[in-house]
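Okay, so here's just one chain, in structure tokens, the form predicted alone.
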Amino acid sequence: MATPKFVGVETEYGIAVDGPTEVNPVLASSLLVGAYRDGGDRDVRWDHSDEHPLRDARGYEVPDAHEPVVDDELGLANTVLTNGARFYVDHAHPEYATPECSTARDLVVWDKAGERILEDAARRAAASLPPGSRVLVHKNNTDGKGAAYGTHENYLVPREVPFGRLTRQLLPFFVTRPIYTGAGRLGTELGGEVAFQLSQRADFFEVEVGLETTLKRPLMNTRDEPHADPDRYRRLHVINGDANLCEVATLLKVGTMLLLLDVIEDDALPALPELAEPVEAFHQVSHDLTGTRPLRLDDGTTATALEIQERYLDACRRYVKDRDSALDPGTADVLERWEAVLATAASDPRALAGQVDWATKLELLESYRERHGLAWDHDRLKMVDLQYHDVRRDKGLFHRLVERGRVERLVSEAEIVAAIDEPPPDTRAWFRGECIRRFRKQIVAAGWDSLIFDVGGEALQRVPMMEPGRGTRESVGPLLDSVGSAAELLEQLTS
């Protein structure tokens, strides 16, 4: 029986400052993250001590000739929020990492909360700049000038599942899922006649498997950094997805993976033909809006992206049917939506507008292009493409479509607003977020798997959180309510 799964998503946002003074992206990102901190409260810093980004799932650690540089030395902002999320500067981008979630729907809620946090942070940051300045933030993956930035999904899976099996069984899935996960973009990085494509990220991938995330990007990332008990878990670090605004797309991106990982863990996925050239196929899928281009397989035959996705869907259907337990509503919803999206893509891909980002954006671009008689490479269309991703709800074109009822919503605004400050109740994120809310002044630093307290003793005290399913509101809520200070909490935890 498959173990419970947990997921979190890190999103690097695009940023630019428009105004009388030039501000470089690194400084702008630091201003933005710094502006969001609660005034007067001590910031809870990020604990880097248990991070190993060069540890490879294939069994070795890549040597690094440089001493690690921490954010304080770079002057970069990095903080942990009361909702259990991490908000920080990564290279030249503000990045929001959701708290750990146990369901795809919860991930949608806390991912949307991140958009609201970035919108608010940009408004606050602009107030610290010269009059007339605007801080523009976009939830996208490319600046249109040859640079890409990531949206990384993170899934905790049992270490006993061989990494080679994960790679073999997931590569065709990753290659073909842009049908519903792609954010859409004008043009291509690869040359040739591509007016519009499904994915913002696909053109930037060069190899099948590897440790890098910014150079020679691999379809399957091998970083072995579980942020949990390393003997029990591995973190599947997925870097090939797009940043989604459509809630249906986010739900499917995460929900299909959570279900498929259960199938793989139980070794219930039937053998599927492997792609002959996965990277080339990834580019081909992104450049084909119909999902019907034949992709070469290792056995000499071909299959389309839609056909490959149907095979995964069928395998997941059989898996849940064969289980003795009743199908939970969340999984049933994912299966139903997955089937419906593939059926729509097969009959009329553009009818996916309002559910998946690429089709929603394409409908917007085509309407604007026809109305003004523009070529596909016109700069005004590029601005429409970019403005689709603007996080400001009064300016972003996606948000205008939401206001007009042209985008399907899955979660309520009240849920999103609550998630800006509150953590998910059923993962260890609840303990992290609540401790920060209640005992901020006594917490020196926080990470995914520990909190570090300073309660005035001779040494700092670390509270480990190695199990993502522990530290929930149900399990530790009464304890937190029973203590009046961080010192009392530590005494109770160690007694």
Second form
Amino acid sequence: MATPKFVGVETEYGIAVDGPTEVNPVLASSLLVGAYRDGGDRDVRWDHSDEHPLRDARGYEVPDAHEPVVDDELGLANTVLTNGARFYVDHAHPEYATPECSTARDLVVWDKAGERILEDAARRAAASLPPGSRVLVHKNNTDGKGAAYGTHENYLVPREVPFGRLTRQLLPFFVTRPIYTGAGRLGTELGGEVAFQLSQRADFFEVEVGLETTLKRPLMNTRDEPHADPDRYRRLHVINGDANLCEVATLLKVGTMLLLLDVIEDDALPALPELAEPVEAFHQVSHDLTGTRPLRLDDGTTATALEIQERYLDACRRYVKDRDSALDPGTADVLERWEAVLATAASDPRALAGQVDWATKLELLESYRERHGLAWDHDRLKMVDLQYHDVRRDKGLFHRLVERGRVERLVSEAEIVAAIDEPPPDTRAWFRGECIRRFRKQIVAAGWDSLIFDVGGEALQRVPMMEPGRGTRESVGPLLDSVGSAAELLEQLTS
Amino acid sequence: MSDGGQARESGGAKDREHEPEEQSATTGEETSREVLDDVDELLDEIDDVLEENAEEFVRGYVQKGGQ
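The structure above corresponds to the form predicted alone; please provide the structure of the form predicted together with the partner chain.
Now the complete complex, all chains and molecules, led by this one.
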């Protein structure tokens, strides 16, 4: 029986400052993160003591990779929010990492809350720059000029699931999921004539498996840094996905993975053909809007992206039928939508507009191109592509489509607004977020798996949070409500 | 990449032009007219909100690589 899964998604946003003075992107990102304050309160620092980005899931530590150790050492903004999220500067981008969520739907809510946080922070940051300055933020993954930045999914998986099995069984899935996870883009990084492709990220991937995230990007990333009890868990760090604005796309991206990871953990995935050339196939899938291009398999036959996805869907359907006497509504919804999206992709891919980002954007681009008689590589068309991802609700083209009712919504406005400040109730994010809300002055640093308190004693006190499923509202809510101070809380926790 | 042509060929206006023709009933025509009006309004709005110096903005939009 598979263990409960948890998920969090990190998104590096694109940032541009327009105005009388030039502002470099690192400073701009820092201004932006710093500008987002809860009523002028002091920030809670990030605790790095448990981070090992160079530890490899294949069982060794890399002595020198290209992963720079940044942020706090350079004085870059790096903070933790009352909703349990981490909001900071990574490389030269503002990054929002959602709190840990237990369902795909919750992830949609807290990911959407992140867009609002970025929108708000950008407006505040602009006010700290010379008059006439604007800070523009895009939830995208490439500038179309050779730079890519990430949207990383993180899934908690039991350590005993062999990494080799995960790799073998996930690679064909990763390669073919841009049918619904792709955010779409004009052009290509690989030369040749590509008007439009499904994925923002696909062209930037060069190898099948590896530790790197910025160079020689691998389809399967091996970073082994669980942010939880390392004897029990690994964190599967998935770096090949796009940032999605469509709620249906985010739900499917995460929901299919949560389900498939259960299937893989229980070793219930039937043998599937392996791709002969996964990286090339990833590019091919992204460049084929129909999902019907044959991909070479290692047994000498071929299969299309749609056929491969159908096989995964069938396996997941069979698995839950055997496992669950009553299917929970969240899983049922993911399965139904997955099936529907594949059926639409097979009959009329463009009819996915309003559900998945690439098709929603392509419809916009085609209409706009037609009206103005523009070539596919015209700069105004590129502006439409870019502005689709603009987080401002009055200017971002995705948000204008939402306003017109042309995009399917899954979560309510009230849920999104609440999630800007409140953590998910059923993971350790609740304890993190609530402690910060209640005891901000006594918390000197927070991390995914710890909080560090200063309650005036001789030493700082570290509260470990090694189980992502512990620290929920249900389990620690009464305790938090019963104490009047951080010191009292620590006393209760250690007694 | 050689598959660019595929993306381009399958791109476009052609597919959508057929949609109104396929609907013959009066209600269908009304619906498609509404859809076209809606698209027109949407494109008007894009012209309104699109970055004023779109060409310049796009050319200047350069990001540092991230993860």
